[in-house]
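Next comes just one chain, in structure tokens: the form predicted alone.
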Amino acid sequence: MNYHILKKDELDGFIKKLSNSMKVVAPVAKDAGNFAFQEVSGASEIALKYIPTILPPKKYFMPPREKMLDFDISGPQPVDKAVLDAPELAVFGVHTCDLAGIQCLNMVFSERPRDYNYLRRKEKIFLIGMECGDYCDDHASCALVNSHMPSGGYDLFFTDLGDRFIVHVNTHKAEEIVEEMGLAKAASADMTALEKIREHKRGAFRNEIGVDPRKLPEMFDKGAKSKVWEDVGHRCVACGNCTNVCPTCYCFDMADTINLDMKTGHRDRTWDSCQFETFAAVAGGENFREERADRQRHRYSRKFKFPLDRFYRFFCTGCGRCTRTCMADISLKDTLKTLAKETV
């Protein structure tokens, strides 16, 4: 695919035409310096510059409640209908972390047994990327699992020159928006800035935990008794913020709800996390993760160590939301660091 130009004063433009056709969402400044992705209507609106939101992306992906069918037990046999709600769907100025997690839900979802409601909602989102540079507070760790960099898994992809954007397009969609909104092609002068920019972020971002990365899974294998374990599950209140705000947590559970007829009702899937008491919870009143240290450390494994096995990445961006959310000021980046003072 090839790269064009859009100038600064004119992506109020670009948004307006682009919500003539579908909703538009990105993310918007908040309360407290939080930031959150919800629908706008114009450039004003829009944070060009933020950490990361509350709620990652993933939400329009597979949002926190989502009804799957419908029923009615009434008749001889009982009878279901399926339920898609997937409006066409802009999620303008994602980050590269972000941009990461939708890729490893693509993975997980795309395995067999396929979900089809994940499926067919990817297809009806464009997704627009947002270059981020050097602003991400301290709870970030990005260039650990090298996600501070873009490697695909969006439509546009757009950088900041200043005045200007430099807009990736990479896709056979994308290249029919851009023909029709009329961009100009990059020149050789834009390509340069680009790759400044470029060489910019890789000096300014280092891994923020100073091991190999490819040693992350090996020091699983040998912390595996670790007291750091103990020390976070101390501190834990399972409350399961940080897989609620995690870009790559795809748990969930399934609930009938029946109507007060006691004949029909709805089937509803929704966000679980592995960090809850029941979680882990089977019949006969077995649990096989009862202690709140097992649970983290099967996060933080789930994270560096099992995807690798399955998907060969890993599972944890670097955003560092389950940082910024932890009520028991858990942080994913000492955690690390402490495993690995013992392993390494």
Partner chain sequence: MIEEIKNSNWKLRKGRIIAAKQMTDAEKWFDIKLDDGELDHEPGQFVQVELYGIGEAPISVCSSPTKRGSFELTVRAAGRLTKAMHALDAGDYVGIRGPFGKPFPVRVMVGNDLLFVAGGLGIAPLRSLIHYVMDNRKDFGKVDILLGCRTPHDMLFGSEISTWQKRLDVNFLCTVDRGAPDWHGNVGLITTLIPGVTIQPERTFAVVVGPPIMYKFVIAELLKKNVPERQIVVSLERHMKCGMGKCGHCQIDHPKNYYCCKDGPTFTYDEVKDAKKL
Contents of the next structure:
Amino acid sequence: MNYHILKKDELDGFIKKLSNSMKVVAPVAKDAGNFAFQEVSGASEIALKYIPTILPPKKYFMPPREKMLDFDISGPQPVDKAVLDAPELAVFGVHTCDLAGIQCLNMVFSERPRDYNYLRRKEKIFLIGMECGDYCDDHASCALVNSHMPSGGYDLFFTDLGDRFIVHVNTHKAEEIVEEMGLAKAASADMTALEKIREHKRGAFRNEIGVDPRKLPEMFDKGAKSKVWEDVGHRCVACGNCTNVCPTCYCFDMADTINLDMKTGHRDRTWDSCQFETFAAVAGGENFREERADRQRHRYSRKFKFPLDRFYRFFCTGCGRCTRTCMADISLKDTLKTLAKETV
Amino acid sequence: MIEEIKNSNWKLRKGRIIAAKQMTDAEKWFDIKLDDGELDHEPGQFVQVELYGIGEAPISVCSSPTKRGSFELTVRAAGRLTKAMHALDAGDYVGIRGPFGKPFPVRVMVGNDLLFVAGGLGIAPLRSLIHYVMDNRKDFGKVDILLGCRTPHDMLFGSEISTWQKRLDVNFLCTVDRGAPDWHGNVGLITTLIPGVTIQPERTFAVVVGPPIMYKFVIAELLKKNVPERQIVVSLERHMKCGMGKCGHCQIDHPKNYYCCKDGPTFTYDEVKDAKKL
Amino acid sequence: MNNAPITATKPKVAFFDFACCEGCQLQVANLGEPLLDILGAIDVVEFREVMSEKWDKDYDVAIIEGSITDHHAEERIKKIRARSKVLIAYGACAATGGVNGMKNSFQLDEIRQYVYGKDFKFFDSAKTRPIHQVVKVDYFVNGCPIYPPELVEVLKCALRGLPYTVPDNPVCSECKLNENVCMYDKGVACLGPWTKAGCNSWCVNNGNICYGCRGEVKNPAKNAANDVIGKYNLSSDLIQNKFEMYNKCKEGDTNGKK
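Instead of the form predicted alone shown above, give the structure for the form predicted together with the partner chain, please.
Full complex below, order starting with the chain above.
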């Protein structure tokens, strides 16, 4: 067991040392109880206790706009060049729900055909997790999908023990950093304190919708025509907030931009949303998911049903962002509860 | 690390248009040669065509892999990219990604009778298979080709089709929704041709490609003739943007949430009958 | 800077204004570096704000600012259209009617009297119309003022003969990517959820609400207004009132056809 101790008053030094070799980002408080991952230069800027950030850390793995190619069409033949912007980066303070989200994306982009733009960027990111001792708020449903406990997907993982953090060292790279920083090994008292926190969590975090998660895929089969989809469809604004903030949504679009010289330009990948009106439309005019009800059901299916067949896990991490951000107050927990009532 | 990206499925191969021809008001045909070799596709697959600075669109390959040296596309001016593509001619370059998608099950179909049903632009992907079968004619049983289009004026590959009509080893029938003064053939929907075709359903593969509205009625006719659901093959239209089963645009409203670009575009009816729309 | 050499084949572009504040012209003049690139690609033949010359031949591209608010303007825009290969309506006044549309909330004579006094009959006036309600428009650049990068994109499309579609997703779709704190979380009503994106949530990025200047999305969520109002405890006519500021001309939308 590779656990070390970082005293809280040493966190600032830890962040500063880390930022000598790479850019460090961490949750930072914004207005009205919101948080966002941003570049930090010291511990005082970091919100150690925070509810999930507006955008999940997927923005570093799969940037909202990512240049894939530069091209030049001035000659007789087009010329193009693949580009990749993958800076060394440390993401500090990632909750277990968001670590689970990154694990999901890793599966998607490493599945063949592989997406090397994603994979190479991921290799450059040093992930430091942070344990939640209690629920962030009522919108979270992490216990349902079992993402409230750490289960890998990080280099270092911090748990707050009051005056100190106990730090789980999970990778060789992390080991080197911990050694370089000279962090002390955790003592048995620290391990006991950690176990106490976990024990508390096992009691505090309870399946939020009261349905056996193994029944979820079946609920979607039976509830394909449920009224609940009509209801959320009536309310949905089709703004795409729910998918943009989702740590596991990865749908994208490709777009070319030409410069004013009309000769050179670039090809970008941008986030897209299955909730947008024309997402499933074809050029001939047919729209295969014209109704908001269908699009919402599609979104939920891509969290609780489809990924089970393909990746053997839920693609909902229970972070609660989609509910928090929904303009029309569509709640993931309520949707699932209603669906369960009709189908279980 | 850039090497891997350069050689990934995002790589744009340079395709030179070696011939182009306006076929109808809406459709233009292109013969494209890749600078770096063969496309190496199978019947029913598609490519992503990139017009630098405008974007990409998925287009079915309409030639058979038995044709070497170049491949053909038939492009309907339907969207931003395809309209711009109509301005291209021999000598112009496009970027090509692919081939992508699950091909028609040509090896499974060997030794069986084939019934091809094409509506409108559906003849384009189906043509890759028809040519393949004609070039390997001895591997297959009886071959029937049914073709439907809106008016005689909309018919694609007209001169080629007249050679199919003359062949003794295929039975070719076509119909138009609306006739014209110089049209002496059938008038009526494509479904009207099916009852007249004699088939042995247990040894027949029916391959149907056309607009979404056509599938419902054609498949109903085929089922009436007792063609097994797993021997009815369709090719579905969706907006494939990445071709790799990731971007999400082509995902089908079906309990299995197929990606049309990877799990399709060809499916057996058995696989996709529960889809909300074909 | 890599300007193309000035040749006789550069497209002739003219800027015209109708009822507006000329703020969009100011945005063009303030473009900075992209402006020099644009000027390298086109030949500006009329632009009242910056030059006094007139052009007596046809225009390759006419760029129109402002709404049509009287009969004289209607005749003038028809003449410009007849001389232009491509016509771009830019700015909310031209593209959607903009704030000028508020005039349509009143009886015409009532508003004429209010503005011109007792001799109002001597002053020509008509219902406010965006350009496309009078003549065919090839490209739209919505917004009050225009979002300069979008104008540049539209110009590139126009010069290449490619269509441009104003994004039809709500402003939220861009606002969220900019990771702004939602205005509703701050207790302020914002029109982002119903307004067409394409401005990169410019106002919210700068601490303002969305005023709906780019016009309502084609298929707004009708019931959602109540949900939003409910979620954030706001008064019910608040959103409707805010919408009147920029969206009053929507009622006359027939896209140039009578």
